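Read the single chain below, which is given as structure tokens and is the form predicted together with its partner chain.
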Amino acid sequence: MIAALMGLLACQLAGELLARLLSLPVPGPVLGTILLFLVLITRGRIPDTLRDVSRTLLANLSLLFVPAGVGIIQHLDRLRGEWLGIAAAVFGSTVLTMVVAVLVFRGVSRLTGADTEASDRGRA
């Protein structure tokens, strides 16, 4: 488990370093994801511990947003003043984005023949 955590942290650190050194607009952890992916491709398989640690982290991903979310307490005054506009923008935009993304995905998937039985009707 420690080795797997070390692997994740090392990839993140390497990603942060790359982002700084090359002043890329991409955040360090995202580069870290790409690095780990390249390592996995090279090795051709996933160590069991890494698979377990990753699964645990991703299964509890929403917990990790809680501390920053509690920051809402600092903005109660602003939210009180502008809540309607913010709520309309956030709700409207989130739903609209999902609809546009899913319809474009399905449309292009059908046009390019990227549909597969496994991912289409079979699993639905």
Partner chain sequence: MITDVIEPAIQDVWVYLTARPLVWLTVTIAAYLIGQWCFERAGRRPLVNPVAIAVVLLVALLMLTGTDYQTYFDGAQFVHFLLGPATVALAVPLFQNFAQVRRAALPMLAALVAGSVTAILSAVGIAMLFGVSLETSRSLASKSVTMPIAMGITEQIGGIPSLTAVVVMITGIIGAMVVTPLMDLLRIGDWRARGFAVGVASHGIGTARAFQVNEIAGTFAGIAMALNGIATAIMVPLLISLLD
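Residue numbers count along the first chain shown, from 1. Predicted model only: the values in this text are computed from it and were never measured. In this text, the rigid core denotes the largest set of C-alpha atoms whose superposition between the two forms falls within 1.5 Å. First, how it differs from the form predicted alone.
- Relative to the larger rigid part, the smaller one has turned by 56° between these two forms, according to C-alpha superposition.
Alternative state: the form predicted alone, after the form predicted together with its partner chain:
No partner chains or extra molecules come along with it, only the chain itself.
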């Protein structure tokens, strides 16, 4: 278990180092995840200990949101004073994210030809 955790943290550290040394606009943990994915592809299988540790982390993922919740509580007065702007930003960014996701999905669908296959199945 400790070795699997060390492996996960090593991938994250390697991602952080790459992001900082190369001044990449991608967060280090994302690069670390990509590195882990490449390592797993080259190995051809997921080690059992890594699988168990990953499942445990995912099962308790909600605990990682506790610090964010504590931060919200600590800034509750500020939230009360600026709730309208914050609500508008959250709503606007949510709508914008949904629109961009739809456009990306449609673009990828066109590039891969999946939209023509779906329309052909609809006619049959």
